[in-house]
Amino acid sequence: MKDCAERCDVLVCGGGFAGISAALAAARMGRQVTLLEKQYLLGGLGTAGLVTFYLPLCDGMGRQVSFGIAEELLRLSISMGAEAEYPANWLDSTDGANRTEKDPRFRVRYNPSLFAILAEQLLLKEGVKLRYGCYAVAVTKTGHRIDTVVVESISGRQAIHADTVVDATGDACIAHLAGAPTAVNSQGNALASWYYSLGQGSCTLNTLGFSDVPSEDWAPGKKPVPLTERRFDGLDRDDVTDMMVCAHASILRDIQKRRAGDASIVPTAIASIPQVRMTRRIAGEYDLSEEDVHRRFADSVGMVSDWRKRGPVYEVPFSSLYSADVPNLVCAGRCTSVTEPMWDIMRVIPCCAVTGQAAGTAAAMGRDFPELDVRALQAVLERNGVVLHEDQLPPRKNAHTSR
């Protein structure tokens, strides 16, 4: 392994929005921060993965919930316009005291490669150094604190030696390998081929496969027909690389069918990693759980909504995201300490962006997180707009009672 190569004070692992989320709020704290990512774009399964649904920021109830880098992420996601579902009663509409569970949610889809590019340029515009192509294989520790983590690039082995580190890599690879507490989602993944496709002028985002939960909200009167009966866990080299098998060929049969129609459609892009939504995540000082809604959390750094449907706000304590196991490493996405059912809930985009933000500022503020002093950390997210608490937010509105 060659010497050390690199030192920054906040090392972000993983690409995806949590790490994009994390890297620009370290950043934005002065610190020298460096991304790694293992493909050579950002955005992780919204961006590579084709999932291009930046889910909502709102409870459905007519009151958004999640602020901060989230919504800066969503508005930068259509910043040249999107590809469907603009939230223009949202951004644009200036009546928002009056919406209701009858309105739409504020939620959109976007473009993933021109995402992938405003974010990289907003990376660098923030000083953030990043390093594409460098998997994680390996940390050092002194203690239980890491030292350094080993990667592997196109330059070979070396090291990088960080003060603190965000694990966003959305399968807790980072607390894997430093030894902290973990657990495997037991369910295992559906099967998604999603790609895009052009045909008679039209360009085409096609959801094959991977919903797993109903939701009269988000698809009326559909019902999810799985692939094939068969789950993959997204942790073992044999599991992804059948799942990438099986998925282009999904996408092929798709084609086929297609194109008895219409013999122009073509596949203009197909997603280049797995699309796997829950794998391993830390098991942290607290399990945030489905039995949480509406509580208040001391510790809060943001909310979030359930995506499936309305209602349901969730404040996210801050010890969620690490364990005191080892104490300079924080969690941020998909693979922070929630249980089972309440995964599916924590595992989209403005939950990875809210875990990121509050990830990212801790690792600029301290590098001891069980012993960080929480109250100064939401005065930092509070000042960046991030809303803490529910009973912050303005009381809900009734469609019966606000028409």
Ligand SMILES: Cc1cc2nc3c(=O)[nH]c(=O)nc-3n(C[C@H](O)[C@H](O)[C@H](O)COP(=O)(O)OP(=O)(O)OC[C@H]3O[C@@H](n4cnc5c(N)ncnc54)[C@H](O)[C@@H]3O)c2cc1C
Given for the second form:
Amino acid sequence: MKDCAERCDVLVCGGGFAGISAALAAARMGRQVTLLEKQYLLGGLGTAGLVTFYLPLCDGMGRQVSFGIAEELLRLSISMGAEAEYPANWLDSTDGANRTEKDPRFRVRYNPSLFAILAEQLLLKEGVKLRYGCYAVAVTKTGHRIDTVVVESISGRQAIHADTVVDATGDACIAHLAGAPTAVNSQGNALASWYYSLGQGSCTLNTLGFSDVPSEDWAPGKKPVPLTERRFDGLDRDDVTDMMVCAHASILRDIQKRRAGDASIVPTAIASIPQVRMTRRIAGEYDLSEEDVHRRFADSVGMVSDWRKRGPVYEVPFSSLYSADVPNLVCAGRCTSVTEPMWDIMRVIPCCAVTGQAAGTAAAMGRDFPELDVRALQAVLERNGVVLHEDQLPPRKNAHTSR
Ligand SMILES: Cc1cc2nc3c(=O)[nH]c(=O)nc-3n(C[C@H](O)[C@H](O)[C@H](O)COP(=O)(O)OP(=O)(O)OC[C@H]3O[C@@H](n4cnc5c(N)ncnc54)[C@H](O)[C@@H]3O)c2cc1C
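Next up, the form predicted together with the ligand in place of the form predicted on its own?
Shown next: the complete complex, the earlier chain at its head.
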């Protein structure tokens, strides 16, 4: 292995929405930040995976609950135009006092290629060092702490030294390598084969397989149809290979069927990473659960809503982002510490941005997360636009769900 070729204050592993948010937050705190990504673009499932619905920042009752970088990235994603629905009631209106549960929710559809490029430019402007084609394959430790993350790239095998590490790999890869407690999804993943196609001059996102977009608003009457009964855990080389092969075959079948009616239809983009929702997560100091709905956490680092239904609001405790077993590692995105039912709520893009901002800020502020001054962390998050507690929001209008 080559010598420790690179040092940074904060090493963000994974460049999906969680990693982008973490790197932004840490760089804005004046830290030297390196982001490593095994693909060659930013965005993870939200770009390479063609999942381009930025689910809601609001509770569906007229109140925005996720702020800060979660909102900044949503606005960035459509800064050159939305791909579909544009929630003007949120984006163009500063007067939110009259929004109710009857309003469209605060979410957008964006173009994946544009977002990947815009996010890259933003991170470079903030001074983040990007390392593409870098696969984190090992860690070295002293005692419980991570010293270096070892990466494989076209340059060979190198170690990157960091004071703190953010695991934004989606699969808790770094937590697993570092020996932190983790848990895997017992249900596995349904096959999804989302792809873009072009026909009759228009570009369409085909959400083949299960879609996370509630049918009530986005595809009236459409029920998800499983493409196969087989489930995929997403954590084994042969399993993910099979998943990609099955996805490709189902896209081919779909396109052949559609071309029988219109021979001009062609696929224009297929996912370059497996479309897995939940694989492995850290088993942190606290597992956030559905029972925590509307609960006030003293160590809240932001709030999220439930993309599937209107009403629920969850405060995200800092203790769900780390395990004391590896004190300089913090997790963000779809691998934070949650119960299995809660995982389905927390894995979506706005939640990944909320936990990313919190993780990146924490990683910039301390080297030992169990000992971190959470009040100081919260003060920085608030200065940067995050609202921490539900009781800081305006009261709900026409609320059907009681607290
Ligand atoms: C079919 C499907 C539909 C979905 N629908 C929606 C939807 O409509 N709206 C919504 O908001 N969410 C949806 N989601 C969920 C959402 O897209 C993801 O959960 C979210 O984007 C995850 O972000 P993340 O940053 O945590 O992880 P990821 O996007 O998975 O990013 C992790 C990044 O880390 C990199 N990485 C992983 N391991 C390593 C390593 N060892 N070394 C270096 N890099 C590594 C990966 O290449 C990747 O770029 C859907 C997911 C799926 C699969």
